[in-house]
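First comes one chain, alone, set out as structure tokens in the form predicted alone.
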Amino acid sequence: MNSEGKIGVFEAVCLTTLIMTNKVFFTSIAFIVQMTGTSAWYTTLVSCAASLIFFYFLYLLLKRFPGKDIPQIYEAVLGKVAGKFLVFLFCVFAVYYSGSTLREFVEMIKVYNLPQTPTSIIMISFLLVAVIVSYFGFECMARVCAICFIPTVAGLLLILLLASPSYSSNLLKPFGGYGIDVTLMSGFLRSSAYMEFTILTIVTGAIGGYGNFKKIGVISILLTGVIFSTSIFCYLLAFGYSSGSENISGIFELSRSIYFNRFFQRVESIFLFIWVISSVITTTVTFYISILIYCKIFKIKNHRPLILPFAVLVFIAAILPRSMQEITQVNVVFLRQYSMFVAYIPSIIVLIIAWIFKKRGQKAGA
């Protein structure tokens, strides 16, 4: 089978946290403010709690089949045909996710920085980076994430800190947002915004098994919840819920509001640095995972011959939406609100089937 190498807990936490928090640079903040009003900053904590519950079910599934990853478990429980078909759907979803993320980033950077540059040129530039990094495999990818993680989080915190003179606590009122029922329902549905930890179920061999999966998943989800909640909290302090629901990129707008004097203003360059890095990494990791899933389905040892064909597929998925409006109203809503039915529910159903028919793997050394 394809070898993903070995990575440590710190590298895995950096990888999953960086991918999950990448959404904070896109339309997610304005979208959740639009849905829940001033309660957006703690609505995401409801999503975090729901994600931890879903994560626990996935952990139980991996624990029941020690030494196996999700594709192998699906085949063991559902049989080869049904198992491979279900895993193949994950592969298609990963291609779609990678393409949508790439297109959302390209559309936004065209709005703010590169209005005259053709969309296809920016997309090909990004995909070229994804192709090169994917050529060297998952271990290389995790090392890059470990290097980029701390500068990215530090840059984000710096923007939130520098924007503090424009904060007003009155903009957090009314504290209940649009009501507790809206907060709970939106928070539960938007648990999909944390679904990227499921990538770890594909590379359990690389992270050291289900024991490390539990540790990495819990740390990543909690860390992401804190970053999400803090970012939305600061954003609401600066813009409130009325104008805050209209911005395309909340953090970018926050960085533009920073002004101390004529010599210290417009620090968007910090934002652009962390924005581009996190977006490239997210596109690259999901691009590579789609190839890896395909390799696992058809037991292909070398992933490199598949890199260019999958790059073409991701490019097609990215170019399909006709406009930014279609991306935000269709792709983003599906990915951040309903993809839980793709990422979580199938694994929970497989776990229930394994319980009913008493299927389980063999313990190591048994």
Given for the second form:
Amino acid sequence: MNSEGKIGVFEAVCLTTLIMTNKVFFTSIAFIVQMTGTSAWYTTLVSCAASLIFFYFLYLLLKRFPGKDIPQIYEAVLGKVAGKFLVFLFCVFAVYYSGSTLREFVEMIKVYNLPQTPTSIIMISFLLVAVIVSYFGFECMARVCAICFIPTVAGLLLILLLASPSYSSNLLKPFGGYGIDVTLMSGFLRSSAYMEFTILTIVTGAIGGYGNFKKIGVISILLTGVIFSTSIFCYLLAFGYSSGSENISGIFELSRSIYFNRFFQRVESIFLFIWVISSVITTTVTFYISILIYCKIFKIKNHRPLILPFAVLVFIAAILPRSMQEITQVNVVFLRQYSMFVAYIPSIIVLIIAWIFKKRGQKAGA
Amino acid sequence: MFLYKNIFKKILSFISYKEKKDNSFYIPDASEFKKGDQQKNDKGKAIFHRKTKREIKRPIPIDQLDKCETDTLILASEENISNDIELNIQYVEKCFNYPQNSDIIIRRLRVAGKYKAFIFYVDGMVDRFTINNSIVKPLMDSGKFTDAIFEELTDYIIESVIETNQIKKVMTQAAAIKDILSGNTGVYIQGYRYYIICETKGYEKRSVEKPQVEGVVKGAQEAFNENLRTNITLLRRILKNKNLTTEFIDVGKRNNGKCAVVYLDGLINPAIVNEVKRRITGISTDFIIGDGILEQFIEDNPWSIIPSILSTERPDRTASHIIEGKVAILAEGTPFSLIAPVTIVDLLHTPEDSTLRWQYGTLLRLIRFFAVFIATLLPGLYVALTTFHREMIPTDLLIAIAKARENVPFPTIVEVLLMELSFELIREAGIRIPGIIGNTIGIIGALILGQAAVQANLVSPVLIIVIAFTGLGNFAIPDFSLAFGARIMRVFYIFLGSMLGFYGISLGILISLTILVSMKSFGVPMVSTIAPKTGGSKDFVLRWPLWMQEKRPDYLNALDTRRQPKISRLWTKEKAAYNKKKSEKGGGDHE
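Starting from the form predicted alone above, please write out the structure of the form predicted in complex with its partner chain.
Next comes the full complex, and the chain you just saw is listed first.
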């Protein structure tokens, strides 16, 4: 089968956290503020808690079938046809996710930085890098994430810190947002925003089994929760809920607001680096995962010949939305709110079926 | 038809995917070797107990030696040494293209005035004084052979007659000729089927001088030279360890070069040594001179612009790497040694980092990392900034830049490339130019290209500052190959910056990182310690105090991972001989 290599806990945590937190650079913050008002910063903590619950179910499923990844488990529980079909859906979703992230990024960068550069040039250059990185494989990808993680998080914290002169605690009021019911409901639905950890279920071999999966998953979800919450908190402090819900990219707007003196202003372009790098990594990892799933379904040994065809598919998925409006209203809503029906729910159903029919994998060494 | 088929196949081969052969190497864990050694020792014991038959040789009196010569004639060939002196002389003459080639000297003589013999050597490679006084004179002195009783004449000659310090028997013509080409002298005595090779190397060589490329303010001021033996001696002088092992391997089929693999046995992971030897012995080429060529034949990533083997001219630096558990490869004819495996950070270290106090060493390292950043990215960032992200430049500065560029007719990218090219030309010409007219370069560079180009409105003054700053950054990179890599990458980033601004540069950084991360140096990932995260050495980006550097780099899987105990400064735990409290107390007692 495919050799994804071997990665350590640190690298895996960096990979998943980087992918999950990448959303803060996009419309995610403005969207959650729009939905829940001033309670947005703790709504995300509700999402974090909900994702931890979903994560636990996935962990139980992996634990029940030690040494197997999700495609193998689906096949073992549902049979070859149904199992492969369900995994194939996940593969399609990964392509869609990759394309949507790419398009969302391209629209953002066109608005903020490259208004005159043709979309196709930005997209092709972006995909080219994704292709090159994917060519080197998962191990290499995880190592790149390990190197980029600390500068990215440090850059994000620096933005939050440098924007502090424009913070006002009054903008956090009323603390309850639009009500507890809205907060809880939105929080639960937005747990989909943490779904990227599910990629670990595809590469369980590379991360060292379900034991490490638990460790990596919990750390990265909690870390992402803290980063999300802090970012939204600072964003609300700077813009409040009314104007905050209108921004396209929350953190980029925050970096724009940094002003100390005439020699230290408009520094947002510096943060473009972390924004671009984390976005490329996110797209690349999901792009690679889609290829990997396909390889696992059809038992293809090497992922490399499939890179170009999948790049074309991602490109098509990226150009499907007609406008920025469609991306934010359809793709982003689907990805951040309803992707749990693709990422979590099928696995939970499979777990229940495995429980009912008492199906389990062999223990290591048995 | 056949031709079309071939063209079609060729085109198809470009677009079809070919599976690469997996010949990657990894360094196994040290524990595997400990097990292996145990098994090896057990085997050794079994062999030791095996009984072998020994033939008893009886001594022959000197007057009966003539009768020992065999009657059957054996022809001389590459593998065989004939038992007839004339055939051997003919073979040697043919081999060395004698008499057209007048470098080879063949001297016939009679050992003890009795036995036919000849000596041969390459003129100019040998020390004539040694040949005359230690080989020819004793061999011809019949007084040395009177009343002697011995098993074989040649053994007697080796043990009691020839006075050179090194001497050996060689059984094939090919091996003998290889030795002769290295400056040794061959002795042949009628009737025997081997040569006696005597150490007589005596060619001219450069003395040990100061480092030319890796100079330091504090630290040793010795550098390697072109002589392999001298270089190994320099290493041995630093590492006075019985386990320091040197293995010679022949490289280059036509130039018959030699290289030495030096390592510390019992410390280094044996897999690294085996892999290095495997790669060197696996080279099949006609000419290898120096480590530069050898490096290109054995490195993991020949397509990469970043080197994966460290090249140094300093014996102290080489020794410090050997003691970390790495291999040094010294090639004949070059004043550099190759170190493997290394990480990217090793390429940015200098010997001065260790000789200076840790605070200064760390500062120097940070400056060097900044230098790499400047050398690779600064012109690209300048182009991106002035083309795509003008909002970032404070208004006053922007006006100044705009004013300076007002009369320049070219776009920024052309300006940058023009200056980059000029700078590279100055650098290249500076290396090639004879020293006596070296000042000309300064005049051309500073006056014509700097001042006159600005006055002629070909480039803006800001750009001159950017390029000069970049040049300084490039000079601050300690590894010559890495500095070259930075120069190439710089052009790549200039293009990316001009086409897509910071976005393009970010993409470039990601590609560079990916390639760097995927690179390996003899099984060690180039970004080891960060990705993959490994523990151990506290001598990576920041240099910790020497007494805190307790372990060797983890990624080397050395057999002995610990460099020093947890408390290496034992004296800090002891009471000083002249302790104040003690003396006060003692004083009181005295009173």
